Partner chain sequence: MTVAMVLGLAPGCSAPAEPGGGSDTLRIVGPFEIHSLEPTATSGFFTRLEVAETLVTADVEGELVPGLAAEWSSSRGGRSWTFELVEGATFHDGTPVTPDAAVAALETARSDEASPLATIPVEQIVATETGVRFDLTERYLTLPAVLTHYSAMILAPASYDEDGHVTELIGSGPYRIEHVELPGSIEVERYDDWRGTPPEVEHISFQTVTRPESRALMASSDQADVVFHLEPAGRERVEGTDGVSLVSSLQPRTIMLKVNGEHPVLGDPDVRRALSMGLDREAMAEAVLREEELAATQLMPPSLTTWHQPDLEPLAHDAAAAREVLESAGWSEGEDGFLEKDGERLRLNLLTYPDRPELPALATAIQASLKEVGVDIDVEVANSSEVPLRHADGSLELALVARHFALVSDPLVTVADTFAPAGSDWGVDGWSDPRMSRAVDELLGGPAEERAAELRTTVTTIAQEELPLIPVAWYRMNAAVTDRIEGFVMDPLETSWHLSSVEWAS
Amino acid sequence: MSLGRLLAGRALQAVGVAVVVSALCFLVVLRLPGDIAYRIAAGRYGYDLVDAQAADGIRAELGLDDPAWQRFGQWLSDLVRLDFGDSLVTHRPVLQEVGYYLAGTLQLAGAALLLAIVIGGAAGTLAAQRPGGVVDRVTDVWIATVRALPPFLLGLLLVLLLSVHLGLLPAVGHGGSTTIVLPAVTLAIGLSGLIARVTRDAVVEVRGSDYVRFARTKGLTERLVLARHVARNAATLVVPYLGVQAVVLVEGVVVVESLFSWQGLGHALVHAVFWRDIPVLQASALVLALLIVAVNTLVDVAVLWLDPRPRRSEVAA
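Now the structure: this chain alone, the form being predicted on its own.
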């Protein structure tokens, strides 16, 4: 597949994802129990100051008695014009709010993914040097352990150890230089186990190939063989897997951000559902979905760059 066709296909996919995610969010909010006008009024004024009159005022102001299809059509029309409106609770522009939370999610996900690649890639490469050896067996135990731990349980264990007992890091918060450490480590540890497994298997496979054996017969040192022939070819196997893990990471930040009060899209999504803030809910879910499409696109482009053979075969045909 050529790069142009790839990008065109992903662009069409993004449009389809935008429509489907918006429709699902709208339907979910409609089916949630409780009076949506009362929840929005509580978010604005607080539960103690909300009464039936305030809820009726919200209902009239936002047109909540209008037919559902009419409100959804208005949302799609605004979406085409990239007009996401204002938050129903804070009155701030949705784009401004979502942009702030998106920056938090990207910061956390980027730090976690980088840390997971460093830990998992190094462990997998070391384990592949001698399959069945001590390092390989220790890596197997570590992989099985971190895979068995759900993120929320791992996060709680880290909080108890590093915050409560040792007092080294803050348990919750957002903005300080140390507040990102615990949520990033929580996500990274879970990811690093599987990255180590895939890296180990890829390196073992490439090291046993004919072209690597030929490189050794030329007298190259093991370090040069690893850098010139093993790393790039193993990357073509590892990068697609990293894309899958990045998607899982984007989905997993919802739990971790809520656990550590990290102000990202997952945190915003939970609060938007609670307060029935439909514009923020739809925009947050839409951005998360488009983020997954963007990650898949970057992975496909990276694989095309690492292994250009498919494009060359198309040209030859």
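Based on the form predicted on its own presented above, generate the structure block for the form predicted together with the partner chain.
Next comes a single chain, given without company.
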């Protein structure tokens, strides 16, 4: 597949995802129990000021009595013009609001993924040096343990250890240079287990292949064999897997953001559902969906670059 065709296909997919996701969000909010105007009023003013008068004011202001299809049509036509509107609760432009939360999530997910790759990749590569050896078995235990720990519990344990007992890091918060460490480590530890597993298996498989044996026969040092032949070939197996992990990461982010009061898309999503802030909900879900399309695209491009051999199946077709 050429790069051009790949990108065009992905772009088409992105448009389809955008329409489906926003339609679903809209339908879900309509189906949620409770009166939308009261929920928005509670989000805006706090529960103590919510009464029929406040709710009526909001209904009139936002045109909530208009038929649903009319409101959805309006949103779609605004979307085509790239106008996301304003939050119903905070009055701020949705783009500004979602941009703020997206930055938070990308920061956290990026740091966590990087950390997970370093920990998991190193552990997997080390374990693969001697399958069945001590390092391999210790890695196995590590993988099983971190997979069994839910991020919520792991996060609390880390807070108790690193923040409460040792006083090294702030327990929660957003902003400041050190607040990202605990949430990122929590996510990274969870991810690193599977990354270690996949890396280990990929490295073992590649090391046993003919071309690696040939490279050794040529007389290359073990380090050169690893760097030139094993790493790149193993990467073609590990990178697509990382793509899948990035998607899993997005799920984990919601829990971890809430635990550490980190301002990210997960936080935005939960609040938008809670306060029936439809424009923010649609935009957040849209951004998350597009993020997944973007990650998949990046993975495809990376694999294309790592393994530039033309795809046989396509030639045959």
